[in-house]
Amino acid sequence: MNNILKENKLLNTRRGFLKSSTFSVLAFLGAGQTQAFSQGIDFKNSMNIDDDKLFAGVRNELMLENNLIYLNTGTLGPSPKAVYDKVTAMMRQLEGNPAAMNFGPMGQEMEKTRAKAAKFFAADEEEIILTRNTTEGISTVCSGIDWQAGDEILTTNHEHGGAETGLNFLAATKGAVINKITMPYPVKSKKQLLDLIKAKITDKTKLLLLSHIETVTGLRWPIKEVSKLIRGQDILFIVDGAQAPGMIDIDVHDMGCDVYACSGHKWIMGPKETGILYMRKGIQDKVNNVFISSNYNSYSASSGTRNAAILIGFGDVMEWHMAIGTKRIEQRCMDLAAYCQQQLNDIEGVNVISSDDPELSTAIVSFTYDKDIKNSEIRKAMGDKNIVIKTLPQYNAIRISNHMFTNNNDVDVFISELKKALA
């Protein structure tokens, strides 16, 4: 009986929760107790595993519905099980004695994912500020910069409405002028990019706002060259990264930009409601915003109480990505995009509008079709048959995500039913 109190005492102690049978079992990659995951692939030592094997692990580690043929990553990924269970797991934990648990152990866990994300970026651990998604990350540093009436802003008519609210911030509260390129789909060459910056560029311009990946068709902007071509003028550089970190590989300080924002409950597949905002340490003191002024840990006095079991899951899924290897999934993906266009380029009346070029391709491929149809009726017509996609109000189109987790064959069964659906 007096060995039973005494490790009851020790669990309610910062050692013994590290400890605890809960935290350890569900614990994965970084804890380092158990293998990755539950269903018998090891993860870590995933270089010796062959690409089929690996992957349709990953898939079995996923809580998707069966039979579920899930193509719409680029809104929402799914998460795997071992980070639901830790995540639900560490909640249960923290409401036995919230204050303790979430100001202590808890919350000193949670801090070690900044770290995580610098390391998944490329990034200083100084430069990272975690967020609940790229919206919040993106109007953070707008409703922070100092803006005089008339400056202006460019940007392009593909970009995301959550991105373009802390624009229309400035605009509304600042006298911001947002002129948008518009967008040429598909795009033939980096060339024809970086021909339609310098363009646009103007004495004016202030801010320069591109997405890394396109929601619309997925083009992958060249942004290193990007940020060569405008350096030494006196533009912000900030780059929405909503559709990249999780699908291909990130090296923000190669790319050069000053901002870049992300979620973390796209292909990175975390827990909702995560994101990381990296801030390079040169551009820092010209974005003042009471969200980060005491400083960029998780825990502030200026940000409040998190959540900070998502946070710790937000931080063991970025290690799942990298014990697989970021640039072996973006091989994986790349891969499984290159077989979808080519599948859609056969069917008689399908206009496929990404890229083609391998260096501005990427695992979204989005086509329009010759047929008077409305994306919404096929968009009913796959989910009757299980199959999620996406649709582009703007030009009628369909988005197709192709991430790790998907293979050919779903790639096939989709094909089979557009043809269904389109005749």
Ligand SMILES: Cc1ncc(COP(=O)(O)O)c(C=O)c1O
Contents of the next structure:
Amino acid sequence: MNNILKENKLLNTRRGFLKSSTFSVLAFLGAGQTQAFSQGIDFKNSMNIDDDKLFAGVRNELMLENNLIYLNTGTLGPSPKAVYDKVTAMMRQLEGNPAAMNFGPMGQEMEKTRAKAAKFFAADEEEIILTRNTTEGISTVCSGIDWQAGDEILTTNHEHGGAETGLNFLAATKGAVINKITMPYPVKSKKQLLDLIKAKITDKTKLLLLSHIETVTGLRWPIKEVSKLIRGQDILFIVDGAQAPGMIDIDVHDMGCDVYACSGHKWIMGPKETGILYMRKGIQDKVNNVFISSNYNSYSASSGTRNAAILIGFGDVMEWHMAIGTKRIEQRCMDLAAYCQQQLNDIEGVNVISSDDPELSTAIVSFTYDKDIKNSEIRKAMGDKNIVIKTLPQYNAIRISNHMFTNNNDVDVFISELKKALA
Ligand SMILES: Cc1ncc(COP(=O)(O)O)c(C=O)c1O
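Having seen the form predicted on its own, could you give me the form predicted together with this ligand?
So here's everything in the complex, that chain up top.
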């Protein structure tokens, strides 16, 4: 078969898919109804479906290799097939008439993602910028603020390198002084956290950066209380949300932080290279970065050309979460994590370093162990059994991400293999 024939065949096959799917490019062009995930569970009407069935349905939407127990969403999440199919179909369609598509109907659809994100984050649309990831969001802010040499940054020693990049840039280019709180683990109470902040803030502190959910132990910072604590002190409060949205329900206005940056490709399970930067209206004038200098639209003179397909897919996946219910997802994740913690606590010599306080804990459960075995060896042993975990090299610890598509049985299999690996 020559290449053109092959290409036509591929297109016809795809058209077959598009016709049969209500979640199609035709729908996107307005010729039909945009309804994702037409087969299996009706996520938009899932209120009366019980959790086991609903979340098994979520698992069925994924393309994870057979029998893979995927406990590493904290690094990168799996996307639903319907989102992947739509993104790839749109990328293919764009190639038929690139400029007309990208700056025409797909461009308009892409812009709607900001409105969907505003709903998802409980923000106003004018406060939402579509980025490529958390790192870019934080860097955009850090490289766009006024700074006097000697001004201080307060953060912790448990932040991710992606967030630290922006802070280090401020230190290297503008003489910022970075102060780090040494984090205890496991954390015992909210008060302990607030006391740590109080003890370290000085009258020179101009920026506070905390993770909403910490990458090391999964600690959930009480952002609302911290916002209240520093109110009126002229401190820019940046929250690194990489590990939170998609796992827990988010309301940025209620939290009261100035900036919230996150990725779409972790717990939101969106297309890779997607992110959100939220900037509260009151601080927008203080951030002057070239990327957002025209306006905050998904496409602007200063953003340059975007990949409309992935940004549209990002909007779809946020809608999917909202259809299932972000609070329901949070509860599911918390239940899974509580079970995981309990099973780990039952293994002698295993020390869970995540908080067990329901207000401070999340779906991320991390642990160390007394045996003299490298965590990379444990990861390898798990990998051989089709179980994907994350190692935390600095602590010789292991991190487990319990997202909604996993279940207690996955935890049981993991625990049983862990016991063998530690034996
Ligand atoms: C807390 C935190 N911040 C930032 C990042 C960086 O995310 P991205 O690579 O999507 O920018 C991560 C990634 O794991 C993270 O856990």
